[in-house]
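The chain below stands alone and is given in structure tokens; this is the form predicted on its own.
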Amino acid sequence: MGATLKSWLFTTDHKRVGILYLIGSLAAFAIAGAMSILMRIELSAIGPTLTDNPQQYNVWLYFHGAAMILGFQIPALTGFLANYCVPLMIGARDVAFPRLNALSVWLFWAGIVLALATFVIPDPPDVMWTGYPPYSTMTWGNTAFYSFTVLLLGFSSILGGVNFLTTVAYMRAPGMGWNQLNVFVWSIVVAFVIQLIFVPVLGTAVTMLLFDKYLGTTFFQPANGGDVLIYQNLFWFYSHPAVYVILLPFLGITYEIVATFARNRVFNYKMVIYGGFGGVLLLAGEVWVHHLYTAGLPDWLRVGQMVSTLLISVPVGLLMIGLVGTLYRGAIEYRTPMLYALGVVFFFLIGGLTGIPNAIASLDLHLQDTYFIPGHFHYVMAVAGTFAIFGAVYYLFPKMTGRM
């Protein structure tokens, strides 16, 4: 027993770390679940049902939002499912740098870990699940954990990124071209790209936002000449391609799973390739304005980004245009997989035709601060890539533990 577990410690296999990467994951699945009916039963009746403080409900939203992204989404995502079937799929006997993947999952689990703390320190943060000064910087709260807690997930995530790209460019079987990739492999691709490019963006608003409430930099302060929307642009400018870090992998593995259960190639898979994941990678950086229509920005950009994050319902367009087409004429069987696959099909299109209102300003100014914007992201991205997960995770088990 005691080599199994030292041999899972130090492993730097590939498909050992992907199975690292899954429990941590499902853990804080299970957690900020827990912490979404706790706010659900609390909201059921007027005045208070479970608690009085106000507070101890700001740390359940916290670690519910914080927990869900950055703690389960993007981990199983691009931690378990790049992990489990990059190599694979490549024909490579593992990832360019195994101890770097290794180092990885480990720092996502010092993260989660420091995220669990949350519930024994006595001062847990009490910062939303977004941060957003000056509240962040005036709370009783340790803003210092949320601070701390990200960083270490992108680290990882950086790390990830890093060993994906390059094993993914240099690793694959002889005479594999790009054309010839699976649409997975694609949606990692371009899923890491966009992590390298705006993590640090994350990473720097809480480096910021620690240095405004324990060193006395005024960097949000706007009585010493700081902004509070300096902080909301960064967050939302990282938070926004985020969407499109859970939401390219989770449909690249429906795209396996329907595939498979419908017997069919892949429906024009170079407009699935270029147009979908080539079009969302063009402007995923172009459209965080559409969370700020509220924030007093200037008109010029918030009618520019309304048009831009219209435009980018095309090449998402296409991607649902692929899973529909892959189904035609298909032998299609319904096993657990497949019906989880069907299931983002449908609860994407919910999410994804509740987002076009919501990316017009006239209309998205009186939407602001109702449920219609949860119940969108909730669709979209909550409800849609967790039944994707699980799809992957019942797809992928016989070849994980040899039983069906």
Second form
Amino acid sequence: MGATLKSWLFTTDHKRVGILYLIGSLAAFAIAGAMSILMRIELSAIGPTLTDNPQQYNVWLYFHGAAMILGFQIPALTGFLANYCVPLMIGARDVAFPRLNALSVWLFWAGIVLALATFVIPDPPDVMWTGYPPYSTMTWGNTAFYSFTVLLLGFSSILGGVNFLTTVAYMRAPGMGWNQLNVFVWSIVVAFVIQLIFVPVLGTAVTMLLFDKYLGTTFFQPANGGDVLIYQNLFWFYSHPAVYVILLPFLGITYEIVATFARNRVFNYKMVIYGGFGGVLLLAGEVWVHHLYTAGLPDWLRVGQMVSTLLISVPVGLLMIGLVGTLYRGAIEYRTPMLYALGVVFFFLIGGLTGIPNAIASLDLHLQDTYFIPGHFHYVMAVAGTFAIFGAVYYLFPKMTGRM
Amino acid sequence: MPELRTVLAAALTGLLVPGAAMAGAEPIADPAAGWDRLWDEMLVDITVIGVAFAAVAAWFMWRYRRRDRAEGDPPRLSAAAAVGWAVIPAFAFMADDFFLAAKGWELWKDYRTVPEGALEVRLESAMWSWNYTYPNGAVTVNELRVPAGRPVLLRMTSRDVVHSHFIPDFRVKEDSMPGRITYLWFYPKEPGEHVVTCAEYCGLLHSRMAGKVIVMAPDAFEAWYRAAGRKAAAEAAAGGEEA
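Next, report the structure of the form predicted together with its partner chain; the form predicted on its own has already been given.
Below: every chain and molecule of the assembly, starting with the one above.
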């Protein structure tokens, strides 16, 4: 037993590392999901329902948001699925740097432990998953926990990015060209390119936050020459691309499942890869201002990014055409993973289309910060994304366990 | 909520004769009315796309379920067909995007161009109150009294953290934050009361950070405004003597 446990904890095998990611991310999903149930019960009636301490609610909200995105979606997709599938799909024996891989899963677990520690400390963070100053530098909530959790998971992602880009670039089976890669492998490549470009920006932002709150710097304090908007810009400069870090792999694995159970070839592969994934990669860094339409930025910036945000519908539309086109003249068998994957198609359709009103800067002046926004992104992330991950778990379960 | 006929008429007018919508427009374009109009058109747009897409997907799911064949029989796309399947949808989506962007920009200009003669009120938000200061020095807290029929401009900043002044009925919000001055304007037409709420988390009493826009008949407003101004002046004078 002890030996087994040791062999798992100190493993450098990509499949085992993947499963460690899966366990951690499902744990984060369970706890963060419980938080959302607590919040819904609390909101079910006017006045105090479960707690009369408003700070308690904020802690639930903080944990739900931070853990679902940083602890569940990103690690399940770029940790578990990438580790488990990519080497197998490109015919490599393992990833390029197996020990670095083990380090990334350890950092991920450390991040999860640190996030869970917020339940036992007396001053848990209450900064949502965004941590906007000056609130986050003034609150008695422990913003340091937020910063360090983000930094640990961020380092984990950067190491994963280096590892997987090297693996796919240098360890493909002999004769396997870039145009023969699985759609999922491509989605991981693009997701990690995005991570490598943008994670350092988030790391910078939360480090500045940490310095502001605990070391007396004034990056975000206007009284001493700082600017509160710098943080919001830096934060969303990462966190919008982070949406694509989740979106692309979940569509990638959905493509695999749909192609498998429709017994069909992916429709117009190059359109999906170069038009869809390439287009998203091209636009990922030019749309962050749509989170800040009401934040008082200059008009030219808001209107310019309204256009780039609307243009995201081009690659995403191509990805949807590829997905539905893969059903065309197929022989569809409705097994459990396929049911999840088809759920992704419809929920992502709703999620994507409800994004269009938000993209229009003038409509967003009313929609911003209302329930329409959580509605939109929960269709994309919480429903479509989670369906894709669950579908993938069912899809890979026989491979992982040897049981049908 | 306008009736479907109105919605379609607005959508069609917008599609066919972009200029026509402007023809009978009043001198001051009300962003709130423009918002409702664009929202209705938007719903038509995304519903049509969504239903068409979902119908095709559902049809494929039914038509190509596994029956006699165990393998799919995918079409072999020629190079031209493959490029066509990428480029034609891409241009269709782009056309819709640019169409919507143009509409959005038109409305944006209404939102951000403050009409001449607007009543300018300064707002300092704080944990947890909205503090309004009028041109004549009158001060109110959580209660923005304005005359009907005159645009109102708010110049906003914040004493502590980021707040967001949201007036749902006027379809407008804008953040206020320390160290920066932001603005929004709206056009109250009829006397009445409208909710103001904070739309950016700002601490434990964020949910209680609510106020009212009270739109008054112009005469009533004028009387209140003079009295409030005199009171503010008297208080300032008294404060000055004490100091």
